[in-house]
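This document opens with one chain alone, in structure tokens, the form predicted on its own.
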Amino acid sequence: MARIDLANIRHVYGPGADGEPQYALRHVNQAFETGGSYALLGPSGCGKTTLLNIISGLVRPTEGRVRINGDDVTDRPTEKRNIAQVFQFPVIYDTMTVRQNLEFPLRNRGVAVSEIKRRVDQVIEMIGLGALAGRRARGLSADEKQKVSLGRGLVREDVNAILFDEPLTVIDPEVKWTLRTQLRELQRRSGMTMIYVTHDQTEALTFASGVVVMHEGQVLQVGSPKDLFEKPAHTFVGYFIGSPGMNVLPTRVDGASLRLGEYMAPLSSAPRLRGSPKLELGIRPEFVRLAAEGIPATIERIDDIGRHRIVRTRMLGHAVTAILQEHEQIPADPHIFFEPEGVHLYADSWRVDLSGKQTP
């Protein structure tokens, strides 16, 4: 178990097509707690792999440090930071059994040998790969061979932090939440700090209690998956977080309230702010009502997906989505109006607090 510090990392991979660096990380000051669990989220080529390979140690970082338990392993190679890492693709030996695989990286540190039993008895249960312990890793199917490798990650119980980098991948989609929600349950009876890389918001939310969403090399926001929700703090983690995202909306401040067009959507104070910055509004798609009275909107699509329906409108020439539960009705000449507590402020993409406070 470690607390990792990420401090100042910037990662340039080469120089761009007009010679100017190309920051694959461009300013990233993290914490990892001691036996927390973690997910890097956000798009491809946002930068999550250089990060979890920078912890590791695969990748050296152009600028800044790494710290586990406040010694600095910067310049330390893998293996003598003591992590073990899991990958998108299976890393195992095809020659071996599935239990010989499993039992190696304990019998390379010479553990005992009923110690090594009780741990791969508990994961290749865990797995659930008991049928196969036996056979040989080169017959297996590729969810299979991605299995055993995952178990080579969980084996061992003293590692200061197990990294995984989209490790589902490859697995059956049927096996997929079976696989996350024992690893989530591994992580709460081991106290291992884990951190898990997914461009997949369900994957993210169902296995951390904290979840960095990244974006073009950033991190834009560390929390909880119901401050993501609740709060997000920059229009990418509006859209991003959420099936569908928030909807973001040109606006201006007047007073307490925010103008859009004629009209005017409230907020609990009039917010302060600095400069002339771009101000959106957004608003998730379960706080937009549609109504008899309101602005008048035009529905484009009405997607029916059992539970709720999500509404697709135009209203002053933006598209904004709706979410209405089963008994709602659709009125004939739809108007739109926003629930107050579902309304933010956004200036120059990032959230403003009541106090007229931006995020970073």
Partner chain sequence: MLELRDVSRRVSGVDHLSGISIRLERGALNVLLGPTRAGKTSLIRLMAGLDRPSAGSVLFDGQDVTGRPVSKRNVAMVYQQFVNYPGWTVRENIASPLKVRGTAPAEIEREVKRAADLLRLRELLDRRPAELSGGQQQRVAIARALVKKAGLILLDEPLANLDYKLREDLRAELPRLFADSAAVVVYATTEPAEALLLDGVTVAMHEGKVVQAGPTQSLYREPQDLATARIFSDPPINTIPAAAAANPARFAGATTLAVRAHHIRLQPRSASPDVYVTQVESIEINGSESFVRLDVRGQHWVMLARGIHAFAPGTSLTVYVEPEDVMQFDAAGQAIRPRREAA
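Superpose the two forms; the largest set of C-alphas matching within 1.5 Å is the rigid core. In this text, all values refer to a predicted model and were calculated from it rather than measured experimentally. Numbering follows the first chain given and starts at 1. What changes on going to the form predicted in complex with the partner chain:
Comparing the forms between the two forms on their rigid core, the Cα displacement of E300 stays under 2 Å.
Core-superposed comparison between the two forms: the Cα of E33 travels less than 2 Å.
Can you give me the structure for the form predicted in complex with the partner chain, which would complement the form predicted on its own we have just seen?
One chain, no partners, no other molecules: that is all that follows.
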């Protein structure tokens, strides 16, 4: 159990075509508290896996330090960091049985036989492979193999942290649900620090209490699922989290209001802006209402995905998406109305805080 600190991490993976260094990570400062559950969330190529490998020591950062419980481990090899990691695609030892695979990390560390048995029995039960314990691992299906990989990550009790690199990619949706719950349950009970890399917002938000949203080698926002949803700090966070993502429209500030063409959306206070940044209004589809009054809009398509409908409209020449609950009706002459608590202002893609505590 441990606290992990990343200080001023930069990572270059070689010069680009133009000779400029190509950054996998631009500048990352991040603390992972003891017993926390974290997700590193972002599209492919955002640097999340590199960051994970820097923590486990598989990759050495070009600059910056990694600390575990205050000890600088930047120069310490993986096997000395006492960290478990589960990879995206199943890694199993072909010639061993399922049980031997799970025993392997413990044997390598000279754990007592009775203790090995206790731990392995527990993990086998958790991943639900009891019936296959004696089978040669090579004959398993892809999702069974991945469960073995997961099991090997969970079998050590003394690790500083468990890292997951998109571990559920090859698992069926229905099984994903159970495994995710079990992981979370285990995290809660054991109090182990867990860091989970994924591009899937549902996996990230449901697993983690702290979500780190990354984009192009940078951390854009760190927060609880609630923060990320209610106050996306960057338009990319708004787009990436939420399904469909946040609507972003060009706007102008007029006192304590935002201007959309001839229409006004009130803000809680007048924003103070420096220079002349690019201004955008952000609103999540959940806060867009289809009403009889507001800004006129035309409906382009309605996708009924069962539990709700996604209404794609065009308003003042911009695409605006709204979410409609199962029993809500679409008015005959639809107008769009933005719920005030869902309206955000973005200056050069970063959210402008209107709570009054704006730095001068």
